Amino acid sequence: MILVLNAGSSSLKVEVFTSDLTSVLSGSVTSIGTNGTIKLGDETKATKTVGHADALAQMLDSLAHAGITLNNLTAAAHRVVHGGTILTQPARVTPQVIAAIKSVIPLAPLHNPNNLAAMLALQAAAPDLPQYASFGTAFHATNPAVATRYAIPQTEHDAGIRRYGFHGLSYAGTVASFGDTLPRRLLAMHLGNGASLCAIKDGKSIATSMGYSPLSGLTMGTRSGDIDGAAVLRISAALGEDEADRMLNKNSGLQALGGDNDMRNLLNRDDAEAAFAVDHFCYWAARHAGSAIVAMGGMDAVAFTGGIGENAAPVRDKIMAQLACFGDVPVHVIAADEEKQIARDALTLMVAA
């Protein structure tokens, strides 16, 4: 069995998967450095943990109440959220790829320290235990650098300020579900409280919206998506670095515009504010996703995934409505699975080794 475990900034969540991608079992750890609740299978219970370590350490116990110990796994796998430019394959974590995330902390310092956290902590707890990592950015190194580079200075380029992409995993989750169907030129938007999309030519990344950071492209539930680089010095200067950080990414997108950031609540409303904010939505979309259909030069068929692009049926007609001009052509609903991804390039990585 392999342990999947993805650790947020305040959050673990583990699933346990059978060498067939079967999933065994799942759970969470919330809150991780006050108050939070331990969840495994349908059972929750309060819990206080002072950091990522304890944190695995708790839900390994509950583990091993299910009957699910380290000596029933035969590997454990994380998600790191970026890999910057060295890090562009799925790996098994070694001293020199626990060396090459720790380079990359200052691309994601909220995330890449807590993966870090879990994956030593493991190895301290089960040190001949293989681990894997699979990266949330590796999916879009095979982006060209005319879609890569920023154009500024070759000093800032090469101090890392360039277009990475993110939600890698949950593309390349749709790429093999589709497996000898996968139309060869692949519009896919993960839709979510984030979201991006991918132009996926041949199974290939070659252009996302999402940039230097998850702050860019389509407009999210809290984040602004793409606004000029002026306005943002702009805010920075009226409102100081760290709240014009908070503003951007915490209080802009659905919320800014309609209140409420879950799009369930907006579409279910009937007022002019929620209205605008969901065709805010739609309409920067459609607007990306025409980019992207250039890059690939044309497109055969569309895929959503993601808690809104799944769910959401109203977004997604309003979508395809504007990309109607493009021409008919088939649209899948793929549910989004970044967890068995993770586990998917383990058993990938144990079966070529």
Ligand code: ADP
Second form
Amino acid sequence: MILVLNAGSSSLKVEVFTSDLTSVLSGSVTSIGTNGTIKLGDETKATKTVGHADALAQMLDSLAHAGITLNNLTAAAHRVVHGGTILTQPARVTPQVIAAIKSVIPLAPLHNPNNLAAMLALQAAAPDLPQYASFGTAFHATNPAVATRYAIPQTEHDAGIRRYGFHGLSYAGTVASFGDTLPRRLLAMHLGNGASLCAIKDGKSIATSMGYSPLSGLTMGTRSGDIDGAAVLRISAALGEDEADRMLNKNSGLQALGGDNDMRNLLNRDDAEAAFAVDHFCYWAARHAGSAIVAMGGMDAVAFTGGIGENAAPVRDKIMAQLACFGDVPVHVIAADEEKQIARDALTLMVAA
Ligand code: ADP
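Mind pulling up the form predicted together with the ligand next to the form predicted on its own we just looked at?
And the full complex, kicking off with our chain again.
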């Protein structure tokens, strides 16, 4: 069995898979660092954790109670949000890989340290357990330089100010789910609280809407999506950097336009504000799709995934209506399963070893 770990900024999600990629159990620890909950299968209880290592220890304890001990595991596999320019493939966790993950902490200060904490805690608890890592940015490593380079001086580019792209595990999972029937030019749209799209040509990402951070591109639940850099400078000068960060990441997007970051609620309302928020979301998804379609020289199919992409048919329909000028193409709805993709990556590396 493979234990997949996804250490977020204040949460730890786990899922256990068999070697044929069947999910057997999943759980989470929330509000790490304070009073939160620990969930495993159908059971939830209150708990207090002091950090990610402690959260992992408590989760391992719960897993053992559920009959899954460290001895039952063949591997652990971690989601790492950012791989920078160096970690462009799933990898076995080695001292070199740990050093590389550390070196890209400045690009994902809220996430990579927690991923590392989980890896090191597990290494201490089970030194012989092979660990693997999959990187949220890696799928986009195939983007050409014209796509990843911002038109800014080389020194800034060399310092890491470039496009990386995110949701890579979701897109890799989307590609895997097509198997032999993968369309040559696929427009994939991951629409959840975070939303992005990706031009996938011959199974490889060639363009994506997120950039240096997951803030850019489409209108999202609470993130602004694209906004002029000069406007960001002015907001930052007026509010200070922290408040500007909070505003653009947490108080913008659907939340700012419709007073609610939840697409389901917005679709259920019938006021003009909610309708505008939904229209804005769909309009910008379609505008960015046009850019991705041009990067592929046309498109053969569209794949929707993520909470909105999978469940909100009115949103899919509105976006597709605006893409009708590109012709009629098959539309696929695919369940996002990043955890399964992480387990698949680990299995692939184990088989190749
Ligand atoms: P995250 O990016 O946090 O993983 P999800 O992929 O779970 O987010 O997507 C959350 C979004 O999906 C929310 O806006 C939610 O309203 C929306 N959503 C989920 N189910 C539905 C539904 N049945 N109809 C419309 N929107 C839905």
